[in-house]
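Okay, so here's just one chain, in structure tokens, the form predicted on its own.
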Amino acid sequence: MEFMAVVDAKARGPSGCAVIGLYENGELGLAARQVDKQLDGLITNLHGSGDFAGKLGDTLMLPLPAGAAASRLLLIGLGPRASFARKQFRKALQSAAQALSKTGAGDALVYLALEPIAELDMQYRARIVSEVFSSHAYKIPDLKTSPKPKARPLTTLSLATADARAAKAAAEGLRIGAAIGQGMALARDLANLPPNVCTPVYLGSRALQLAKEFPSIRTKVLDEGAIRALKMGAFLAVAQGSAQPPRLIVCEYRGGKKNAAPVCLVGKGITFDSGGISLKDPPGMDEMKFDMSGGAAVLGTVRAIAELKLPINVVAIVAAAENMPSGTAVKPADIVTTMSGQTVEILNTDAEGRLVLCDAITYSRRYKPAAVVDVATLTGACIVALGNHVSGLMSNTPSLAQELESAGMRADDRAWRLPIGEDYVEQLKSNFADIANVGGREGGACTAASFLGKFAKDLLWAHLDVAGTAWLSGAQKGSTGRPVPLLVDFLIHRT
């Protein structure tokens, strides 16, 4: 889809579709008034006579008639005028959307960004409505045989400024949105892959693939015997039960200045996770092929920051395996030597996350990189902890810990801060190696974290776990593709 700021709408000539928004008490605002004025006060009528209640998300498709500006208006309800703010703006968007999906409207102009938002300045107005867009058009990669829904027309949406300022901000707001968009996508893609196709193997070559779409970014991916080289007795240890060879993929994106420290970001790629010997209950394990949504993220993150052409380094690191119980899987009680020297006593083969995680991060280190930040779908009990709404946060370094709670907070991608710290690595204490993998029932989303800090020492390292927030369940069941919005406004805060 293609995104443009215009300042003159006559100048561009008719669209397929006007939207614009009304809120609760019948108020109109800019665009609504000045259209409700050609159209002999239709709006304020809709209003007055109950057809349409502004109600936030009510939508209402009227045609124009020939001459008008558009050939058709959508309404759009804002709620109550006191209480239009962000959420409420994604909200409207968002109703937007599915109703021009339903038109024939191959383009449409957007005024709503014209309203006033506390907080929100048109450049980040412009870029929720370029992310809700893009979002919207997004489409499962499904296997099914039967035929596929035409394609919808809608390919050009305009955003309507007050001004040439105003349009040079949204201009940027769009662009910064649009790539945001398919950097989610092409995370959204992997994760919705069933695990039969989106194997470790896979997840390499689509890595190289971005290195050939973008020469901003190098790719390598190590395979199984390089991997032993290196050392990663815990990567390996989950490895070993699959059919399914590892990989550790490396994308190196060199926007920055070539001595600049770039940022790690480590993604868990664990492509099925069927929890090993400690096998998960049949319930919901059709969903562990999600387990790969931190390395999807990173990956897509790479993505999006390259089409922005973003002044940094940054390189994304991950660790992909499958975890399946065998006669050559770890066991409860085996003990593995870690990258970094460290012995492990697995205790749960089904807490594997952290155990590919430690040797990804301890592999960071050969670019001493100016902050470490992993991504995984680590615990069930961060869904405990924060439901499926906020991401799990924790963090070495409480300056990065407030970077990326205030990205979260822009991107609408929020992570809530959790502790770590030696109280939890008591609970990890093995009678047989440095630590256990596992630490009891009790905090278990800060247990995990302090394992992981234990590998991250002298980093400016955080951790988001993302169990909650990478995918949904139900008659919605796919990838959300967060935490692909909060990293990339970090890193464009990094620059």
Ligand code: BES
The other form holds:
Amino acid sequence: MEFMAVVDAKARGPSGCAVIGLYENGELGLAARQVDKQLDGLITNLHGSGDFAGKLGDTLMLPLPAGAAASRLLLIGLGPRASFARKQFRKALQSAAQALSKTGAGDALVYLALEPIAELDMQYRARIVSEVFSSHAYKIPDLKTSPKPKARPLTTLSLATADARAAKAAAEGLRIGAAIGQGMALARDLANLPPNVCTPVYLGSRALQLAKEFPSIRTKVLDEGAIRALKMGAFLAVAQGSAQPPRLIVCEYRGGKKNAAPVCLVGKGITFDSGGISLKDPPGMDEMKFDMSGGAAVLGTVRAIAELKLPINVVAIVAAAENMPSGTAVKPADIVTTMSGQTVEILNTDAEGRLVLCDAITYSRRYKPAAVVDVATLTGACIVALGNHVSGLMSNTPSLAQELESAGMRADDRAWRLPIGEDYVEQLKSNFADIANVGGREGGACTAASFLGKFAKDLLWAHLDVAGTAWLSGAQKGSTGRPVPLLVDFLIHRT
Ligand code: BES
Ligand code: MN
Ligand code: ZN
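Okay, that is the form predicted on its own; can I get the form predicted together with this ligand now?
The next block holds the full complex; its first chain is the one shown before.
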């Protein structure tokens, strides 16, 4: 989909659909007032007749007579003017995208960003527009064999702005939102694919493909032998029960100064988490194909920033493996030596995320990173604590936590800070090794992050537990593409 900002909409000729907002009390939005005049009070009359109440998310599609400025008029309810803010703006856009997808309109002109919206400047408004419309256009790569209805997708979306200055800000916002949308689409595709397709080797091949697409990206994929040479004993222990060999995927994006320290984004890439010998219960086990969502998100983020040509250096590191039970699988009570030299007693083979991540975090040290952020569907406990709305955020560096928290707010992809530290590490004591990989039920998200903290040590490090936010269950089952928006916003604000 192509996005553009326009100033003088009329001068651009007729569009397939004009999208206009209406508040709940019948008050017309800025653009609606103009259009109402052009249409001899049609919109005012509609409200008077009770045909359109303007409730948030309500839509009404009207065909317009030949010769009008648009073939169709789409009215969007904005709710009460007093409460119209970023959340309502997003909701209104989602309804617009939904209604437009049911028409034959190939292009549309959206007037909604002309409304005043508290705390949202033009760039962010435009960014939400392109992000919402590209997310809405996303299709799951399904393997359904029934014939698909012929798609008539929107190919061009224009955003009406008041003047040249606003148009410039809007164009930049549209560009950012579209890149985030593409990054999310990559992350979602990878997570939605079945685990017999999306294996560690496959993830590696997709990362190599990124390097082919973008000259600013260089990808290395380390095989089992190379991982062994690095002495990543914890990572290998997780992989050893599976017929699928592990991969350490390293995707370097160079947009900044040659010697500028990069931000390392470390992703959990468990392409299927059966639990291993500590086998999970069958209900819902299929959802463990999403256990590589952290890895998918860091690759999606690199794609987005490469598209944006951000002046920053970033390295995505994905520890990809499959966690399976078998005669060769790691067992509860096995002790492994990590790349850092610390020994770990594996008391529960289902706590595998922290095992692959601790070695990947240690690997990131070779980049002398400015910051390390790991992203993982790490614990069910995080879902119990926070639900599906916000990601868990833990860090050993308050300023880095603050940066990520703010990025999450701006990007509507929130994270909430949770504690880590000595008290939680205490729960991980082992009589037989330096540390155990589980610390009991209490504070499960915090003990998991505190385990990682023992490997991050002096690094400026943060951890995002996205177990609850990376995918949806139920009727809407599928990947959400989170936290790509948070990460891209975080990186934009680092430039
Ligand atoms: N991938 C899971 C975490 C998870 C569970 C994500 C449910 C989304 C939904 C992780 O590897 C895991 O199994 N964690 C265990 C840790 C426990 C054994 C200490 C958990 O959360 O139950
Ligand atoms: Mn697990
Ligand atoms: Zn897992």
